[in-house]
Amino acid sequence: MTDNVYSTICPGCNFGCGLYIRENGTLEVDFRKSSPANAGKLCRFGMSLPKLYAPAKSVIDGKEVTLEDAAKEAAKRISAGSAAFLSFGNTTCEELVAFQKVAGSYLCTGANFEALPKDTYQTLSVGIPYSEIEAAKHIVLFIDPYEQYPLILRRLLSAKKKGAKITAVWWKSMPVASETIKPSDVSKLALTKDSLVIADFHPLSDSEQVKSVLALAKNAGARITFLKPFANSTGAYLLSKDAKQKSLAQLIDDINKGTIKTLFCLESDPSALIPSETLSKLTNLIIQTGQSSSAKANIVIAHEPLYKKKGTLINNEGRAQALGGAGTNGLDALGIIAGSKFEFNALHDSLKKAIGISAVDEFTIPKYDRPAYGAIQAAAKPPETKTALLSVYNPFMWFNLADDNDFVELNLNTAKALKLLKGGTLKIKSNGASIEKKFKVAPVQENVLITTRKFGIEKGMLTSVEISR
């Protein structure tokens, strides 16, 4: 059997990683070590790819058909009005422009940058080169690095044999900190033009969170990077900053007041961020993807997987990274739907003049205008800590993936006063639901649980819970 290989880029999150993928009856994962964003190295999630890529098949209503009538259905459906249109970024740019045409004049790319200042787009959109991370003399982390963008690692402990001093504002002491300050008491945070922040926006982030730090940023002179979740988060910005968006907590409340009927996700899990009692009122969910979903679509377009596609994603440094495909069938679909056929090369000649480059080439960081933001009317707000559960949101939970760390972590003073025997449970109760797991004794603040998983009682990062044993 002849192996095919791609040259690609791993979907996990928008670090930009590159790898082969080897199809060889099954698939298998190998480094590409001339990738200048990880230089071959892959996290646990980047070696676990061959679970992510199970083929997806078109359905109409449960029965098996073709790419084409799928499009065709899915077309007649959402002509039907009240559609919206949600896209996590997890596809190329080429497919981001065409499925702006389609989407109109309800957009929805997760991020709620409505609720932001305009000015702070750019920086919330592309990151700074990792190079400048490693040259960093102090160090800010509003992330769990080692959970939830490990490849960040290689670039902080660089800058720290280099004298970087590394503070992490987070609710568990972290090996690669010098110093942890909890959240709760930011106030002692001491920043200067020196300093660099690393913090992440994604769908389910906090807008007054997000505002205060890039307050503290900006009130000190210090710089700002936003790290991001999906493989296209950045091209999905950049390409849509001058779109009318809708914000997602927007399309869950006009899906539950039934104005939207019909929902169209590109490459994106909608259960993974919606609730499934609101998913249930739609009359209509229709999913193109490359893999299977584990949301309930009335209508699923399958097309190639992310690895096939003829495309280009931008990575978090703002890389236009091509892929290393030929396919064009989630484009052919996106036509089907539009009424009309989107030409690859013209598709990909609009991104270059988006983002003002002649040719994609992964090795060079094209010159992103990053203008300065006003002052913010925000202040450092401590998070709400009265027994929480924190969701540390990561590849596995965006992905729906299953994954071995089934556990909540907490402070050894929390599991003696609740007399927690080793090898038990934990029952944690909240939002009217109650669940049983197991937990594992770690550095972690008090009253707070930390869970990589998802348990379907979450609502938002933090969640207030009651604990017994």
The other form holds:
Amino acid sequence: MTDNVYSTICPGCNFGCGLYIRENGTLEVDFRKSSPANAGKLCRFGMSLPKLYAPAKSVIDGKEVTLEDAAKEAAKRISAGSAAFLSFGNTTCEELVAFQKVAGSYLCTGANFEALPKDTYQTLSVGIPYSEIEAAKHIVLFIDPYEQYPLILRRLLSAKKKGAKITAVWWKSMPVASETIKPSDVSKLALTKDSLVIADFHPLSDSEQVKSVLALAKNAGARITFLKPFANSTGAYLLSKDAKQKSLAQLIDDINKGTIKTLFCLESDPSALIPSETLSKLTNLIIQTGQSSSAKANIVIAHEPLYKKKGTLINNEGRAQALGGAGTNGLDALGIIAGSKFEFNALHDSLKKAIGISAVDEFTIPKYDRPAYGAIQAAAKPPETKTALLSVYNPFMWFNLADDNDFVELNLNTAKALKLLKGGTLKIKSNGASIEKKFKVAPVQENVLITTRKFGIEKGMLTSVEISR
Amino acid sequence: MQKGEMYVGWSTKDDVRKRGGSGGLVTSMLAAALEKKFVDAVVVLKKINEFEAVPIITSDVNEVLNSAGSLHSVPSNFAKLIANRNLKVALPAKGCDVRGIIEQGKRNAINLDNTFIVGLNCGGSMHPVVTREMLEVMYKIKPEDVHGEEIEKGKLIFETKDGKEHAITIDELEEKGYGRRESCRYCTIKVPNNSDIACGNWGVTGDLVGKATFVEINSEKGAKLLQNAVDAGYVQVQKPDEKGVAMRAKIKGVMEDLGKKWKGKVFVPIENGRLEYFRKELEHCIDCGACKTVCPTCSCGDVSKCTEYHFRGDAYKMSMYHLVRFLHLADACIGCGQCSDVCPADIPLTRLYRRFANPVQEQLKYEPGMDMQKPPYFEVKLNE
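Next block: the form predicted together with its partner chain, after the form predicted alone:
The next block holds the full complex; its first chain is the one shown before.
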């Protein structure tokens, strides 16, 4: 008897947090204190990983089969045409290179690069090292670090300790920031060349808002870094730089129009981002995955979970990190679909070549080109709603994982105006639907409700709602 | 062999003696326990590099013989690893590991009759990420070039692959914010006499320096464990000289006094605004629960008061989670530092827990994890 312990990376976001997964009858998370990205520390999602890694079973139309049979059937249905290929970047670079070869012309990483200037691609894809965040003099947050990317918090606190000023452009005051500016008052934000802007970029990002943040930084000569929500978002974007990509919105549109009938998802649960009514229009939903998915797929190709895989992830900083497993079933399945076997070493070499390294060393960040981008015309407008429900995208939302978050936050004035009772609930109406939720009084701006959970009434990040007692 | 006896010993296996720390006695004693079916399994550190090793439970003798020994920059705690496993197990343990194991024993999560605790003298451990930075900033050497490390005469010494030694006093390192973890600085359990057998290099003299381990037997189990290793031909021992015994006692005394001084330095009384102090320290908490998961004295599992009374939708100035844990740990905290290590918001949790635990444990004259004594009832005095 010897424990199976895997050195791995948390899939909760692209921060690159190292940890151990220990197989001991059940799965246990153990702290990998030597990890350069997180020093072994994990957020609430990282601590919940044993719940995420519920094993998947290969199936064809509800019937349990082998991986090989599922992959063969997937290949058959894909070959019928009208197929699209989706991977948000929840898997290794090696699998993503193979996936691109399988995908051909219809590849979707979720990101809407088409709507953004081409010369911003690198800036959006690779962030700056966390050590530079700690050394910044002025940090401007367009994210909520506590909920969205919690491991950035200690870097911000470290910067603050060294004298950095932290400004939040957000809907709620947060302890780490000494100044909070309402997003609608963003014109009051004073940036200089010493400022560092931290925003995020993901499949549900509003392209006009992204342009607006890029323009703010550009005009002030400030630096900007984008955090991302999937374990290998940076790898996915870097490796698909020259591929013809389609956005998530385009994919949804194509499925709704009926031009896409088969969707093949690699380590990506489409139900987290694609409306169920859209998914129901597909003839074939094929999911290749290492963990059980909440989407109802026609074919599931199930292989080892991420922590058992062999391969490389690239984090927000551009740091290449090796997974500690030996599993290549995912590549094998892709090989069956492609009709020819993929060799790991060849794929690994192409990754190294793409990012200009000779070996994967998690303690050395490769040198990336960080080209300046040109002037940007931004036309983002503040949303026009009387009361808005703000959905703060976070790992629990991206992965449909349960969390202790069944409430909304609102400010004291709103609670008083509605005569809400402590311990009571709040009625929220939108788009003909009505829900009743517990509430928490917090330093939130007027006319804003904040949630970190999907309630099912949302239409994007900000949803116009009516509220009552 | 019996309780109270002291020996100096070493592994009889050449490769273990050369590779292991201080003559490889601990590694060989654990391997012998496994080989002779004295135990079902052994806990060892599987070495990844000079700054990383992962604790594993194994019944493979070769895994034990090839294990890392102890590394100052691997600050893990083994108590939770063996809890609720129902194994007859032997394991190496720093003072804080031993205390965690005994506390788990009190909570019936570990059967101490089936647990052979090989205590390791410990002057403190270091966080691996801090150590890497320290090497670059203070020692001006690349972490990848480090071949080994040792603490001797108040200095932290790193040996590089070119055979050179690089030494800086621990005082100087800690003044600059490096060196040992904060909890290790004020820890006063330097020789773990709460273990079955306490091992270390303090007290090894003459030609045996660096090549042997000084051993003190603390229990009948400890005597059996060592005797088994000798009988199996894994370990050789001899009586220590008087000079060595005296030297060991002196180092122990000096280290304990240093720990007490650090305790005074860290725990400066909070004159006013005690509630505000705790509230401010905890304001960045993200409710990850890692501090509870890692705590070697907590055996509550998923359903516990601190989590059941807590709802993230509550708007209390301080969460029920922390309030319950402060209360629970007042008589249970062993000051191991694991909670501070894993906190994603870098909250100095051990320091906060000790602010409650120090006065309670001093008033009750009760030190958790030192023996099987159960904690006395304690009262909370409210300010009028």
